[in-house]
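A lone chain, given as structure tokens: the form predicted alone.
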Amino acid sequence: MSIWSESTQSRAKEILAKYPEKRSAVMPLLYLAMAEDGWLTEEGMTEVAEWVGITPAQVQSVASFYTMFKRERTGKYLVSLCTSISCMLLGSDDVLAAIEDESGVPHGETDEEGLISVEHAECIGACGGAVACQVNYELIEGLTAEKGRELVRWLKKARPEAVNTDEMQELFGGQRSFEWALPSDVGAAGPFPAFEPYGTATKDPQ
């Protein structure tokens, strides 16, 4: 018997129907498991294994390879700051220090409330908009140390149901790598990418 909610089981069936080989759906189903529990639990990975017909060890080998699959408790808001060369040269170390100080959360940790997790990330593909940051994988470009502090204060006070890249860029961003073409009215519902078919995205209440 599945440990997932009926809505998650329904999404899993829809996802599996798209793949000729069930095991090819491992990664999408891992995001479902994260949305169900907030991070990848042992039970969640075992559930994925049962859906795709492989062993839990094989599922864990995938989950442990990719950093976006979180196998430990993660806050409602995952703040990922790029510290690769372009961002580092433009002050990402100072921005990260400001975010850690304002949140009280060092890199790789989560606050006691389970609200905010902080991590430094390798290149997230926005070098022209350095310093680049993501909150639940929603992008902010041109972040400064002071704007990083404002971002943390906003997350703590507003506690948005969804974080939306357009809204956060307007509130906290600076120089963009290029002008974004298509506005988005959905945002990430948790510390995982916003995919509407997976139920990990929601309409931005703003």
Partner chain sequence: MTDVKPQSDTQLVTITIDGVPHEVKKGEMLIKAAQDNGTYIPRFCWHPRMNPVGMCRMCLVQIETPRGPALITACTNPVADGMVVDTQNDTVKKAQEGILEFLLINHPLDCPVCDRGGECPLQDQTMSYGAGESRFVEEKRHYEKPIPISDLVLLDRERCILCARCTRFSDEISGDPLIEFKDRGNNTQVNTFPDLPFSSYFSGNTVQICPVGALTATAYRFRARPWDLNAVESTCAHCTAGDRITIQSSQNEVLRFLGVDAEPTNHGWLSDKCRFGFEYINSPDRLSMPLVKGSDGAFRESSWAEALDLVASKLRSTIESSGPDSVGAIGGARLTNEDAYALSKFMRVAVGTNNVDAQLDDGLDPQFLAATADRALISDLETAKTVLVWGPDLKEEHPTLYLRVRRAAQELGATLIVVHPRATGLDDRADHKFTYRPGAGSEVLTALSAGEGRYADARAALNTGPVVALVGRSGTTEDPKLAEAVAAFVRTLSDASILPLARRSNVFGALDMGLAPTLLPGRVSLGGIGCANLEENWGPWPTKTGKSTREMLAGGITSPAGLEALIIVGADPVRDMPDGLVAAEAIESIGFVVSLDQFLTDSNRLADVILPAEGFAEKDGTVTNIEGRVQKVNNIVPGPGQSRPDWSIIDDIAARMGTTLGFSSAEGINEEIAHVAPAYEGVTWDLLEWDETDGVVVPYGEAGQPLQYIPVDTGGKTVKGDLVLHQARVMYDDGVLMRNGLSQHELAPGAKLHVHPDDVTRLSLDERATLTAGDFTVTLPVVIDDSLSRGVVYVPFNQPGTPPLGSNPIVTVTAAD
Given for the second form:
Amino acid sequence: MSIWSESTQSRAKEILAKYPEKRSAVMPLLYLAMAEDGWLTEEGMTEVAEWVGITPAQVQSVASFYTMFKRERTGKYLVSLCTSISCMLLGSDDVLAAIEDESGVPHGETDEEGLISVEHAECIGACGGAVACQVNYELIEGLTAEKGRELVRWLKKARPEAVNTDEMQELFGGQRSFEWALPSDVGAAGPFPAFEPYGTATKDPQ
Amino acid sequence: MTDVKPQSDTQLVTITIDGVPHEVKKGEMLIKAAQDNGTYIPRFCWHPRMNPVGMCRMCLVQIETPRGPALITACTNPVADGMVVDTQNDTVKKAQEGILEFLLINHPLDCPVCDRGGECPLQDQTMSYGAGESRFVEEKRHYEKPIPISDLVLLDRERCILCARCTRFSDEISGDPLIEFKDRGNNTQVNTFPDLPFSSYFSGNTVQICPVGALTATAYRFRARPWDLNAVESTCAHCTAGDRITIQSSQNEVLRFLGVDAEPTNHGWLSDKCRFGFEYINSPDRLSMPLVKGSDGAFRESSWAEALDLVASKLRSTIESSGPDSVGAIGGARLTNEDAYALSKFMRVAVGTNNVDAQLDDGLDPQFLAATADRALISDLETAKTVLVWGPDLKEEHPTLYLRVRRAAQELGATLIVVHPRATGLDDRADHKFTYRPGAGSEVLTALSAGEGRYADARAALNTGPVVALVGRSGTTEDPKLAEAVAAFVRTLSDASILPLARRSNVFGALDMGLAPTLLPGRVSLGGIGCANLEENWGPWPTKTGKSTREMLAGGITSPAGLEALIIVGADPVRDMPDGLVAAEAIESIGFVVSLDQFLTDSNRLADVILPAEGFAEKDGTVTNIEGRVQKVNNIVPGPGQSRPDWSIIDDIAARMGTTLGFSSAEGINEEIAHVAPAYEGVTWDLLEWDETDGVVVPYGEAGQPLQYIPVDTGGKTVKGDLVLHQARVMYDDGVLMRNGLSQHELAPGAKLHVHPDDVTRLSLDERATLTAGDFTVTLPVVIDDSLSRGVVYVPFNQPGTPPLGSNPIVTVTAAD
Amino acid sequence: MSYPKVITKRMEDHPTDSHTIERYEATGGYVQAKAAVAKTRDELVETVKESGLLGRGGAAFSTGLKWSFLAPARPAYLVVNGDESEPGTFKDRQLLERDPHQMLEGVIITAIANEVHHAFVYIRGEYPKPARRLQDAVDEAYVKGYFGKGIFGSEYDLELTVHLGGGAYICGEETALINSLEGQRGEPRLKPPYFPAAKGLYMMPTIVNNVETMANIPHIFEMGVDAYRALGHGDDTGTFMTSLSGHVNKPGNYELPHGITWRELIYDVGGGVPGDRELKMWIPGGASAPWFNPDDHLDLPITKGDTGQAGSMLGSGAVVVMDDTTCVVRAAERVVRFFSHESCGQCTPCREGTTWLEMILRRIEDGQGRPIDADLLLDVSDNISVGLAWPPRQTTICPLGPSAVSPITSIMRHFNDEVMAHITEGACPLAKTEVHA
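Form predicted alone done; form predicted in complex with the partner chain now:
Everything in the complex follows now, all chains and molecules, and the chain you saw is the first one.
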């Protein structure tokens, strides 16, 4: 008996249909489970285990290998600031300190309300736009300490239903790795990458 | 047939290890080839029975390559012709010392309080290769320690070196991947899922193969240090596979069983029931004095002389007044072959009857079990292309065979066909699974042999040999003739062999010693043609077919079997027979009952005399496994109080009845068996020394087997009814040895009524339901079980608090309040 | 200075719609894929072999040769590696976002060449926008009949699944990528026996190629082998993409011809070091590569051979430039921390060793260094990467562990005095790294 809604179940079936073997759907289904619960719960992992026919221990083993499957309560906005080499050279440690200070959330933690989580991330592939930051994996390039504070204040005040990279870049970004293509019309409503086939994307977030 | 090791038709190649050339098997892993040729390469993660992972990197050695010397792991690289290996040079030594240092930087220095201390590979390697002082000044990894991961096993993640032996075992070998790596990199740990323990029937193996003290057994924790232990090799007596073990004791108390890697049987693995099931040996409730029931119905302790005189005179007077066929003997599966032979000879020679039966009406025809044509070896599973399992759930009743069949399907690529009334432990690896109603087996067999409809693919697979068929009774309500019908069909296949299944420890040895109404020692039918040595030793024996356990007991008092005296030997028919309650009535109605046992049981409480017998680990002898392999069991601790070996008790009773059986020692009996029992000819204890063999499969060498049983399809009973009962054994039950092994008895799942969801709806069942089977009525919790066919209900056999439900397959179920 | 563009030409010429199928087809797109349907495996493999195309994921192995090794068992699979995660690298992100059809055409040709009927594109989970862009492109191509049953009206079926990773750099290693795609932990597999071309995805023959490699394929067929080779420099054929970051005035992705020098890259293409500060060192090919310094390397041509001879590699094509305000201990710690964080944890030396190195570096940076730490850093490194040689003699299943050694040897060889000063002074001898806001 699935704990998922009808629409989530039909999404899960579509995902399974894309792979020759069921187990390949583990990671997509984990994202689906996160979209359902806001983060990856034990119930979510158990449900995924049912769908692909492996044990919950095996699902946990896979999920815990990857940094993006958040197995602890995570805020509606996950702020991930890159502090790898290129961003470090451009001052990311100061930007992180500003974000921690403004949000009151040290890296690796979530505020009491469950609104904002802060983490320092390893390279997120935006080195030409250092300092790089993601909110729910939606990218902002060329972030400064001051813009980082503004970002936190905006998240707390505006509380967008979902965040979108193009909108945030416009508001808080600077130097980019390259000229971006046309804006994308979806956003992420939680700490998971917005990707329509996984049921994690929110349409027209603005 | 002799015990044939796998023929090495494999090619040999020449490799050079540390300057010395060796001929080794092509494709073998370097670490194994080196070890077999005297060079031990240190390792932690490599295990000969599991796929290599190359994780610990301790076995780095140097080989020559066209691009110069290279370091490789000896556990992941197969040997190749001309390979030049250096296991000793400075580069190798430095690399290995480096690995050891890496393993130790996060390992706690708690060897003095670690169960593994003194037998720890990491400790040993550190002594041999390690540096004196730690260069690591940072904080070590910390975890809560230890945490229970099951009822039987504790995990200390700080000690763990992440070798993946336990996780591989649970995934590759036992098929219940409930312990897994969690997290990544330096935070990697082994763990279970929250609230989902490592409740595997095989969890104890992970303790044995853990190369450090990360996994420990609750039963052994802090009990002893390795240097205080005595040890002896033996053969496990819990299931019928004949698993090889080491028994360890200290101060006359058995403390631990370890699996020994024997190629033909257990590959080193043991079920938890076997590994931890020794607790009963040390039970304070063991019988230590003869007990005689007084006129008040209460037992009182007596001297051996008094008890034996009473038994002898009662048996003699019964024979004189009502004839030898008024005496019967039940049991024998818990005996050694020597004890069983003594009982067999006693009943034929001293009493004069064939009323003997080692089975308890839950097995198969004894001649089929002991002497079927085309009998398979367990090792045939290594080369089988197709495996058919039609019988009990192997995971529950034949745990070691379950592992071997799983290996055949999972690692060796055999096609697996499973036929059973409900879910089994092998279903996840079965290529074809057929579920049926008990009583409808004949119809399934007809359809399968014809390859009709959904059976077509499975039937086609059976044409691809070698085929190994494991056949037995799927449950207690199953017609025993079905297994023979399946065997008869299997014999029509071109390249097939059969392993007939029966559970209860040494039942195959007991049958081979003639503890059956239709068998004499050495696989001889009652006619005994061509058994000159047996005739000479025994003199004439009765030739009238004896009574089976069912015939002796299942009629109850309403249908007396004409028995006036009964000998029960290490058996508890009241708990273990499907018609146990009927058996209780029968035992009560029999004039004189004597029991030889280690414990008081529901059966021998009804007896007049109980004689305390020595048990497993307390006596020497031989046992015979499911394929006919004879192996030694050995004594390491004395039996409690005045307990005696069964053969000696039997010999003494015979003497007091005026018959000399001529037994003076177990070894002497073994020599007599090797002389008079045809299939056992020449199988002496000397032959069974473990350094030389893994036991021998009888008949051995020049010996023959007079009886060749040809299984036939006799049609089988078809059962029609609205609801049919499937009742089968599970690993943990209310058997007397389990009941006296406290940590295991708690693992019995309890009786529950499994019902197909459609029947739950049809019968309007809720949480509890009342089952009526013949005269029995019992109310049980309902479990929805969609692995059953519609119209079938299932109850696990012999669970605490619930009596056997009888052999009647037609039942009714109604909702209970 | 302007260089000829191949795989970035469309996005440069048509900045607003280079990602659409209309623009792609209007500029000659999918012609080569359509033509490939009628060609034999041998023809296609031979062409790519002759083109000299080297894999752009980091290992620089001949793509055509890789294809020719595909074992005969079927089904075979194609997995495109878009798990770009090496610090300093962001070129695949641009190729996916700005010109996804170019890569997809490469996928179709590669699939046909290798008798593949189900291809996968594995994109790192932190790239949702590129993944969305690619999925849109895939959907467009399905509608056109370029994927699905009977592509381009032929008998050939080809399915494509876009798959998102979960945040693990190690999945860029091809066997870890395959494990991950199978729904397993992204742990590298043993080689032998698990060479993808023989036992890859679902234990079947599998081709794993990088996004940039795929983007090159249509051009090889469009311009022909000779023209493609002529773009390059000796054995380094075609163009290459580099991701330039760190202390340069003009960071970004650049498509360049092989053979230009590091000086041209950093000063001409990258516009030099901000504030005209001194160039101190740079990482020439992703975080795994040993570092270069201006004294020894500035005028070396950028080729596989020259870089290898100088003791480093072009790897993922990422160049990270560091000026004279950069603390070498801190920079090395940041790179080592990355590998420690991304270690899968299988092999003892990598799991324990990279973390230990990170701890020692942090201790030195925090002013708690001991005199023996310099030797300890090198000896621990030696136990991960025997002899500290180049290319590394690894003690591990995959090259991740030895990658963590590159920054250690780089700073200990060129900046030993600065490291020792950290230890003896108990603090960084430089002012804190200047922040370029």
